[in-house]
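One chain comes next, on its own, written as structure tokens: the form predicted alone.
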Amino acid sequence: MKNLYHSDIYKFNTPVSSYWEDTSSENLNLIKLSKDIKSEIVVIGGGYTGLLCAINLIEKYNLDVVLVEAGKIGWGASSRNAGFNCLPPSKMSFKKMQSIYGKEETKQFFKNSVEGSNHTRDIIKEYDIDCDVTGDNNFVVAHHKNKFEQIKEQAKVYKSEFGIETEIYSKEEFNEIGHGGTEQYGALSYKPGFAINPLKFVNGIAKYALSKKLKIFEHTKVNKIDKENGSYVLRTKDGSIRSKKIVVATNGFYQEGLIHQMDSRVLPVISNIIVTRKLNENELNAHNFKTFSPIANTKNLLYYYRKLPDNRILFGTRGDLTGSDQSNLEMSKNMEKFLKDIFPQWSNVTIDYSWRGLIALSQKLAPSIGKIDNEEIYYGFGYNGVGVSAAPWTGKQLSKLVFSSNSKDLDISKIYKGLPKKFIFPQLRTFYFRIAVWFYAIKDKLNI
């Protein structure tokens, strides 16, 4: 099982460092796999998705599921994401969509994209999960003022086709409610959407799940999946499983070689996140930044930021190349030098906290949710970064599909269903996103 970038972002037994970790002091008191056992349903996968598939598939269907994490629950995106409760989950502009699928579909895909935003709100009051969460909608911001149209046109399809209620601020108008600085042109906001501690929010549902009790096994990698007699054998280091049904629920971090229908369309790419040092009223001033509702910019290779409960300024953008730690350092020089050309007030704030992450790209630029043919293997992954809002909405809809065993049973757009396309010459994937990378960094470059 090669993987595509540098051993150090694959370390599952190692806690991801991050302001997350440092906020967060929820012990669940888990074991990791140590004989052979048997189960309904195995789900591999303990974040978002696989979570509350579990959950869903327990409290609906009184089914007996196991789940395993590589790393401790949540190790994944899951933890260690922006916390921006945002849509839609695709990297697919809305005229593209329509071209491919009708607008029909794309109609049905923003519904089921405002449906998983208030899903993850729902999770949140149903089990009492306390994740800070602030904000109660998403600002879009220009960058630069040839941008400020676009956002305008983006508002007005919003609300036209998806009946999404937004709202569009002139620079001035924005600067009033949001932030100024040298890279805000005006901007839209839309709702539902708001922000949350990710790590808080993962460890909420696994509560939960243990409540309604979910076997889960942390530091448990599955290295190979066997069948015998009709049942799939998940083997670690240290036992197995035995089980009629499996999900993979891995996103990102998904192992290639473990079932190969899944591999060679999963495209990780490294989004990296640096937190300031706590911000006094006069610094935040300086750039009136009031807001605590999540914003993004209008780049290709977008920015995005929110101010956290404690007056620091989280900003997060397109990753390092490599995954080495080393790259990682490099990459949180960069990042600050970003923020503080956008932001340059705050040209002495220092930086407490940087780490990244794996989120899932595929060729078809949206959520995948499926069965893999002639198997009883199921997959939800491909959030595109969105996953705060895809990924539990997600988990929901593939319990229903466990339990049915046909993917014809679920109600939802098109556009989430079937696998992507596998990559040509997967070994180059990450050469791929290499020159697309060169290629959006230069449309930023001339604002097109």
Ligand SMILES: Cc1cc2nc3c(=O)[nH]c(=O)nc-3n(C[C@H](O)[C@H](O)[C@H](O)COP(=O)(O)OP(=O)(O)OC[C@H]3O[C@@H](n4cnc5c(N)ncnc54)[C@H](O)[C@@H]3O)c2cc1C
The other form holds:
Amino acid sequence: MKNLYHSDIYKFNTPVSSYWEDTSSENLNLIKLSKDIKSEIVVIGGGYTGLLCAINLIEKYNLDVVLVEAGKIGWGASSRNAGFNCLPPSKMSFKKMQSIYGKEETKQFFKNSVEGSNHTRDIIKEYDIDCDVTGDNNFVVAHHKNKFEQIKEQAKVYKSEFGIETEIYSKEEFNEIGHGGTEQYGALSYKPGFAINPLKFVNGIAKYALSKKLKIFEHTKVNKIDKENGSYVLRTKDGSIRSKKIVVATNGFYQEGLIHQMDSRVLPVISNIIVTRKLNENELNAHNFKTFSPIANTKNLLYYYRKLPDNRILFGTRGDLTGSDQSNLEMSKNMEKFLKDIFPQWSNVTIDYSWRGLIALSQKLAPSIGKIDNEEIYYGFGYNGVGVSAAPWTGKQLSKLVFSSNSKDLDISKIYKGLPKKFIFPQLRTFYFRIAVWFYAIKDKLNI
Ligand SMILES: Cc1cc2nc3c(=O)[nH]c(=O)nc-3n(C[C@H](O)[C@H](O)[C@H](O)COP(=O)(O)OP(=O)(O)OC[C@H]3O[C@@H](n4cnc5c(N)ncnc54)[C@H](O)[C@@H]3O)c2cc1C
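Could the form predicted in complex with this ligand be shown next, to go alongside the form predicted alone?
Every chain and every other molecule in the complex is listed next, the one we just looked at coming first.
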């Protein structure tokens, strides 16, 4: 099956130029696979999920692990996200989640989401990663006065049902500590949460993995998997790996056709980011932009933004719909307008960077962790654009499954467990998504 987007978005061998690439000097320059080898376990995908799974398999279970990455380490979303350590990794409202899975499972899901956020904070410390941590909470901003009641209810439920620390700020109060602008009608804050440089984070994890003797091959894309005498043989351009177990950690960049049981289950969605030039004190004061914490607003097609350590503004939203470089360019022009509509005093501020990547949605609207029936193939994906907290934690959970060959049930919410349904007429996935975008754009116009 063909990939869903234009080939421009799948240039695995070309690093995606971004603000992060310009602010991180590290380049690990690892070798690519050029011969036939064997390993107990192969991890496909060198982002947060794959790396954390591999590290745990080595450290906790002393297993022999090889990790292969089609691009350079972190080439996928892990090196180019917005760096928000936020939650939860789901596009489903907590009300809907409670009605489908019940109150207890929903509670457990949020508990696990908080564990994920804390786990990310813990590994930054434990692996000694300098990744420019800023802020100490997350903000959700009501973009319209109709939405203030909604965030007040969210704050109440987060606190009473899930034990999450929240606070509510009126428009005036948030103007003092957060920011002003045309679409700020009060905000809620929740903890835990902070922001990072995602590329420094993924490189730091990879360096730690190398210190634990993980064998990593960059620029090594698995094109095909065969089964021979009870083993899997993973074929890459210049070599192969024979192995007993496979971990698939490819999230939004999963290549359809690789493992038929996994095909048609992910809806990769493009998310775009722009970054302004550095703003001076007067410019920041023009909108009282004070906080360094991550901010998302209440639009259905949400805006997410933050002030970077060097006083630039990073701004992101759902991306272009085709994946070509040209549509990316057009989308970044639209985004510049969105940003300047909500912060009109910055109308002359130029944009220095724009890039995009794929996040992974599924019909489940929540992450999926598990093992394919009757195979030794394990998976963790579908973070709905909230992988900084969810993906490293998922990698760790996955390692427990892989070690036990699934004989040990994971002590996590059942919402995570198992594959999402396949899409009907999977080639129409981007069409379904377009319809959803139109629908939510209308809701946003009407502020409902
Ligand atoms: C623009 C953008 C902004 C985002 N912002 C945030 C944010 O602020 N906060 C947040 O929590 N999350 C955010 N996310 C989501 C987050 O980045 C992801 O959820 C997370 O990085 C997923 O990690 P991963 O390791 O599962 O996947 P990835 O980091 O995408 O890694 C998958 C890897 O698999 C490799 N691969 C694929 N196929 C093969 C193959 N056949 N052989 C070998 N390798 C292969 C790819 O090259 C890729 O590097 C954002 C994502 C994007 C795109």
